[in-house]
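Next up: just one chain, as structure tokens, the form predicted alone.
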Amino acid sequence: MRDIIIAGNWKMNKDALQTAEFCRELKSRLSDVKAEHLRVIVAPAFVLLPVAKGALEGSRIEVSAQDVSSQAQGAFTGEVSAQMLASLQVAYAIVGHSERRQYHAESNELVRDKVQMLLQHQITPIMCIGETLAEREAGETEAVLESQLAGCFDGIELQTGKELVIAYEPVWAIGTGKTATSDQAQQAHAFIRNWLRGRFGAEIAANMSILYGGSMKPENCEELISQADIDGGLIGGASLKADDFVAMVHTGISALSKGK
């Protein structure tokens, strides 16, 4: 069974005493959550790692990185290391996120980069891949996709499929308060799924977990996780809300009972 996974990305919101306090909240909302195959992850800015880290000891709320530098160590002004992450036990990072390819021009190729990096080190990457409007609108998307996946899966090599997630993110739906109707959302992820499977085979392709990561909300959630290949959200907006957020948690868990 794979792992249904609420994500939190918070980008650049909260300060240490909101995060602290959010965190303790979550902590103490979803304190009785014990379904199995649920993977519940917030993603606070590098500073505010520990804090998050601090206010969940003793939850099973993980934590995880926005990003990760490509580099191992070295002379990287404000860069940060896989094994920085590692030896504050972050269980997680995101790499390739759509506004780092935005606004740092990220490549596929670096993206690659960074998932050897936390591959190396333990760290699950949280891979974000997903096309434009524009690309949308001509009809690009499955080649958009599938240059992702061949730039960024680039001389990786998985042994089971649960060490590492995607992230599906129509770029037109992040921030815009649009959303990719189910439909849609489905058929990119079964695209991401095949070209898994291609790739890596039929397990690593059905035990991967692969997230809806545009504008999910708790009005759109439940009808998203329900479709056969869509394992949850790596959410932005509503992550910064506990009651969306919470929310959201519940709808996973009760997809699982549900036997997604």
The other form holds:
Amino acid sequence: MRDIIIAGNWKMNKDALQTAEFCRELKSRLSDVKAEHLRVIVAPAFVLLPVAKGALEGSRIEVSAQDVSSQAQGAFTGEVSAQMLASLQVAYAIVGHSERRQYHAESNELVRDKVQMLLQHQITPIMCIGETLAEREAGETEAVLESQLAGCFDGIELQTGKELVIAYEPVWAIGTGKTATSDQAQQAHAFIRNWLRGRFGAEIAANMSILYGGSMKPENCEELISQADIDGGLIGGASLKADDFVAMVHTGISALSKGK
Ligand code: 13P
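Structure of the form predicted together with ligand 13P, please, following the form predicted alone?
Next comes the full complex, this chain leading.
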């Protein structure tokens, strides 16, 4: 059975006080959540990971970094290594987000190196892929996904499929208020899972959670998560509001109770 994951990517939002307060609120509002196969994750800025960890201690909510260096250590000013994240018991790191690809020219090859580094430190990569509007309109969505998957997984071996999470984030839906329809999203997710089956085999493909990201909010979350190959969300804007985030966690729980 696959896990449903509700993950908040806070991007460059929330300072130390806001992070601590928000995490304490989530901890208390989600304290009675017992569902198995549900993972709840928040991804604050690097510098606030210890603040979030501290405020969430004793809760089931886990913490993710938003990036990681592809290098192990050394003279790389400003970078944060997988070893550093592991030393803080950070369980996840987002890699390949379209904002990193766009503003920092990150390539699939670099994303692959980051994935490798994370896996070596038993940190779960949340690997982001997705097409731009121009690519979708040119009918290139599947070709783009295929080349991102091939590049980001080049030389990567997996054991179970649970040690890595994919987030399908169509770039045109991120922060725009435009959500992919559930059909569009399901089609892309099914394509991704099928690709995984070919590359890693049926069991790993069936085990891996594939999240949708791009203007997910309480109003569209249920419909998206009810799709066969959509196993949760990587949520930006709506994850910054406690009411919305908590509502989406409950949507995940109710999807599980319906046999997802
Ligand atoms: P929005 O939910 O704000 O569209 O952001 C999605 C995203 O980029 C999550 O990583």
